[in-house]
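Only one chain is given next, in structure tokens, and it is the form predicted on its own.
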Amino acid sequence: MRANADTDEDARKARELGAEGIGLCRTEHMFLAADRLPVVRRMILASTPEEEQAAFEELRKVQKKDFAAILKEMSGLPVTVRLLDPPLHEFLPRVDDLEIEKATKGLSREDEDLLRAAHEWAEVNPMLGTRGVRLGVVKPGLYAMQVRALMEAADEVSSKGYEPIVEIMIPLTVTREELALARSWVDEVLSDINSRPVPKAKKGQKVVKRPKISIGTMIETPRAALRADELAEYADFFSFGTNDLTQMTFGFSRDDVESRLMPAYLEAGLLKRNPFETIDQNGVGELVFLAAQRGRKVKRSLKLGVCGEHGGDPESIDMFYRAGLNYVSCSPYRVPIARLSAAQAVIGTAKTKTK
């Protein structure tokens, strides 16, 4: 049982509340700070390699002595840390916005930047775009700079006596390519790291040991679940992201559809539940039955989760628990509910297999 938790006072609450881990760490979360937005901003106006670096270099900073806090939170415990998934248009000024107050007030020279890449890098539409592992296509610097980030975090927390527990998520593969790219990017990071020399233990501690880690993918569209064999090829564990997969195996759009859409459905008897709140077990909960068979009979180690916000609904537990995933993850409050919930369902399965 694992909580998504994207700050140390995140993690501490969840850790109170009985999670045995972090099945969902959410980078992006962490660059919306105010002090970090500027430097993002500066990462996505870079007009040159010596520009780009030298933001991801301030980036890197911060994001190690987030990482740092969260690792020391949940010392011996795992935590699954996402690498950055929104697309980049999140990070700027709305283009209406700047638009208006170009017409109204007019611009500095840097608002004029901002409108300028808000304008380059908006897109239709965005949750299909270029979010993702296809972000880091397009930037590699970023993913590797966070998985350095990651790594030296994991060192400073071991040399005081932590015991870090690291696995790095890839968002948004669909392919084996992609996921080959994307993990070289990070072993190359870790053997640069890994060549260095270890730190060294405080008096009286153990002798320092780094970090076993764990590289995988979320599985959040529907050609992920049918290529799972694929994946599983460079995969360490899948952790299943049913939020976006139920949007794309439904066709919907979760903003727009609950607030008006849904109660209609529901009402008229079209859904029977919101698959938003409990998984659609016809449907999507067929391609993670599908994509645990097919990632297993591939790797038979294949660890698999799921850290959408369905891991803490009693119901859909119970399904993840048949098809054989290894751990859910919910929000931190959600944690006791999702236990007990996880508990049924294996007492549950026993009894059937007894009668």
Contents of the next structure:
Amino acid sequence: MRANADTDEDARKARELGAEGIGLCRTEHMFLAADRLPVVRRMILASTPEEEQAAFEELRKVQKKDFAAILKEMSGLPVTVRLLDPPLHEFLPRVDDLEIEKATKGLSREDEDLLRAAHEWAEVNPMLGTRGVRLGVVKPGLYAMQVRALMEAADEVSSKGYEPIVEIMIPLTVTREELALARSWVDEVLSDINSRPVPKAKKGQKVVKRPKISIGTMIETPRAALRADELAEYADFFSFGTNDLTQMTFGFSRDDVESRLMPAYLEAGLLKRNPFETIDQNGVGELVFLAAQRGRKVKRSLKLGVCGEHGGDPESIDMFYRAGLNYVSCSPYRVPIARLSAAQAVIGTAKTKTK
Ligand code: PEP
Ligand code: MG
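Provide the structure of the form predicted together with phosphoenolpyruvate, given the form predicted on its own shown above.
Expanding to the full complex; the earlier chain stays at the top.
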């Protein structure tokens, strides 16, 4: 039973409420903080490799602090850190707002640059666009910077007597080649960090050991589920991102469907449940079963979890248990009910077996 948490505060709450780890730390929430946004924008606007490197360096320092705070809170429990996922335009002002300002008041030079970038990164279908691991491909160095920040944070907290357990998660992969490439970026940073001396323990503390890192991916598209056998070759774990998996399987935009379409579908009886709340067992659920089987056929030890909203929904939890998942992860406040549901799923299955 894990929780989705992006800050040390969320992590503390999650632990208090019974979470046994963090199943999803969305690193974009650190990027969106008021003091980080200007640095993220500098990275996006960088016009030379030197400028980009300088922005990465600034981001690495602040991310390291955030990661250290979370790893301290979760000492002894696993923390799954997802590398950057959202499309970069989410970190820029809206094109329309800047165009209106340009037409009415005029723009500063800085805002002119932002407008250019906002046009450049705008996409017609951003949720199907440059996001997830694709960002890593078009912004080389971005994921390596995040991994470096994370590993430096792990070293720092280890030297203070905490026990970080780190899992690095690559979002939205759809092909074996993508995952192999992303894994190579992570491995490169890990081998560089491991070539450094292990940090010294403070007096009276246990000898510091570097944690073993696992590297996995999210299963968020039908293709990833269908090709789970190939992805398993390069993954130590899968986490089902059932929000995106539902969006991509139904072809329902998760950001738009709730206002008009979903109420109409539910009222007309076209759907019994909102599939973004309770997993659609016959469609999305089948992909989860299939991916679990195909992944484990290649790697028996493959750890499987879910970190979409469904991870806190009792009916969905029952299905995840039957699909063989090892854990569910949901928002901290849903942890107690999810624990109860997970226990009921286990007992329910045991009863069926003894009948
Ligand atoms: C998901 O898609 O289920 C997921 C957990 O990722 P996000 O909600 O951040 O897209
Ligand atoms: Mg997702």
